[in-house]
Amino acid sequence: MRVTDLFSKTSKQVPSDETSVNAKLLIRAGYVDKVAAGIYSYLPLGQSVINNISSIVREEMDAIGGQEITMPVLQPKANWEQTGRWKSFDVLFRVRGEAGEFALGPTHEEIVVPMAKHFVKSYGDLPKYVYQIQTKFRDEVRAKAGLLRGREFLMKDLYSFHATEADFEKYYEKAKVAYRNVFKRVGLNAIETRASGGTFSKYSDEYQVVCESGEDEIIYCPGGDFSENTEIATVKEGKQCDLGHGPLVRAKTIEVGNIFSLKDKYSSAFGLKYTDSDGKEKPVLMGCYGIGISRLMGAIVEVMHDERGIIWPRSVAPFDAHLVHIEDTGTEPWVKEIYKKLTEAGVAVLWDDRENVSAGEKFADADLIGIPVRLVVSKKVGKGKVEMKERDKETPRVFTVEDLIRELS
């Protein structure tokens, strides 16, 4: 992809109506376009990051037996009245049309449970696991944190259906492993944290990333053997960790995922039952597992940036390399040949081919956009050679094109 073909452009101007780091950098770097508070369009660079995160999440959900579906955003009022949440769900968008009243889905229990009634009849039909990556809507009062608290956002929600508590617990542990894999693969150190289960269960498990701009707060052991949300904390900071890792620490965090038991709350509301081996009817037990895809994108930026811009992990970056051509006389054929060889080798390259733009401006844009590797072609570097600098390092290295391809592969 050539920069001159890219739909979006970078901007030197910091958005005056944004306070969060993720919103400021994503807008300036041309990843998102703000429509209104908590509502953003994803531009080509941003959509690429979203797609990469979604692919990682899909792979991990598929690995634990998840089957992908897509459920409607528009949900009948009657379903929400049946669970008692039409009036009690405080951030529910309610809309009226010619066909009646509907909810814009903030979550999908009201759809997935009636759906499961069509297919779950006996113990032989269980367990089952379905998930979707779907747009969600929540009427947030404070939509001031960029992608971290949106009114419209992208989320992965998985629902599991079980005959027994033991079977649910077994799957719950599998989900924990999958979640750890997701966050590790996108480059985040997410701390598994005990939290309130709300109306569903006594406890849930949240995945929290330490960040000063976070809205949550945890007390945790840096050694990894304890973490609780301060809303339910049973110990105070400073207490020694049980495994000898030093004192517990209080920290601001960003929640990037959660998993919890639904028990039979929604299956009972809709009469979702199964017949066991003795011919008795019993309520289906459920679990729910959520990851905010767009929220995760915002969290990565909040954690991985410097004064110059974003620093994407390679696993989610929109391109593998950002190719900068310094406009020295006679070097145009060099950069064309290098771009051709890289793309033929499967390296995804964003080529800054802009003319009459200074090297300093191109370097500043490369840092702002945050692709993991910057490549420079110039007379100074030499014919058939490329200078490579990793975004999170200061010292560049020079490679032949062949060695560079091996390095990037």
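All figures in this text were calculated on a predicted structure; none of them were measured in a lab. The term rigid core refers to the maximal set of C-alpha atoms that superpose within 1.5 Å between the two forms. Positions refer to the first chain, counted from 1. What changes on going to the form predicted together with ligand ATP:
Core-superposed comparison between the two forms: the Cα of residue 395 travels less than 2 Å.
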The other form holds:
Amino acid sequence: MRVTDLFSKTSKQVPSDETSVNAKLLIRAGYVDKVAAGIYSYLPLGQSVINNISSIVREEMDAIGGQEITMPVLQPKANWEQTGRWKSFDVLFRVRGEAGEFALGPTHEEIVVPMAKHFVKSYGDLPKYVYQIQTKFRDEVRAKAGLLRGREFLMKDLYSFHATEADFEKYYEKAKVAYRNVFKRVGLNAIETRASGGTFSKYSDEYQVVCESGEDEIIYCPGGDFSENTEIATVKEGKQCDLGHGPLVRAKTIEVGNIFSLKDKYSSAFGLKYTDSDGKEKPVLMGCYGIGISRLMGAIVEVMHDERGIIWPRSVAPFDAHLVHIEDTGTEPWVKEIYKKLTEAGVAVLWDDRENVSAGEKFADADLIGIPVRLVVSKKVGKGKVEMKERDKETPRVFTVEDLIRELS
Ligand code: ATP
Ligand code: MG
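Please give the corresponding structure for the form predicted together with ligand ATP, as opposed to the form predicted alone shown earlier.
Starting with the chain above, the whole complex follows.
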């Protein structure tokens, strides 16, 4: 892709009400466009990051038997009254149309449970797992943290249906492994944290990323054997970890995902039952498993940036390499040739082909956009050669195109 063809441009301006690091950088670099507090459009670069994160999440959900579906955003009021959440869900968006009142889905138990009733009849129909990656709506009071807290945002939500508690617990452990894989693959160190289970279960597990701008707080062992949300913390910071990894630490964090036991709370509300092998009717047991896809994108930026811009991990970056051409007489064919060879080799290249833009400005934009590898073609580097520098390193190296392709793959 040529920079001159890209729909977005970098900019030095940020809306004055935007205070979060992730939104400032993502707006300036041309990943998102701000519509209002907590509401953003995803530009081509941003959509590409969202797609990359979504693909990783899909692979991991498919690997634990998840089947992808799409449920509606527009949800009848009756469904929400059935669970009592039409009144009690504090951030529910309620809308009125010709056909009555609706909720804009902030989560999907009210849809997935009555749907499962159409298909789950007996113990032979269980377990089952469905998930979606879909836009959620929540009337958040403080939507000041950019992508970390949207009023409209993208979530992956998986729901599992089980006959027995033991079967649920087995799946819950599998989901934990899938979650660890997701966060590792997107380049985040997410700490598995004990949190409140709400009204119907003792605990839940949250995935927390240490970050000063986070709204959550945990007490954890840096050695990795303990973490609790301070909402429920039973221990104090400074206490020695059990495995001898030194004292427990208190830290601000971003919750990027969570997994939850729902027991029979929603299945009972909708009468979702199955007939067991003994002929008796029993309530289906459920789990739910969320990941904030757009929040993840924001969290990656919060954790991985410097004063110059974003530093994307390779797995989610919109391109593999950012090719900067420093104009000089006769070098035009060099860069064209290199772009062609790289593209043919399957390297996704963003080529800054702008004319009459200074090298300094091109480098500054490359740092801001944050693609993991920067390439330079110039008279100084020489014909048939490319200078390569990784975004998170300082020293450049020079390669022939062939060696570079080998290096990048
Ligand atoms: P929080 O405590 O941060 O409001 P939550 O407990 O309400 O989160 P869930 O309802 O469990 O979150 O949603 C599942 C996941 O969706 C969360 O782990 C988070 O990653 C993401 N998420 C929740 N609310 C938002 C939001 N307003 N904007 C972006 N992502 C969100
Ligand atoms: Mg919330």
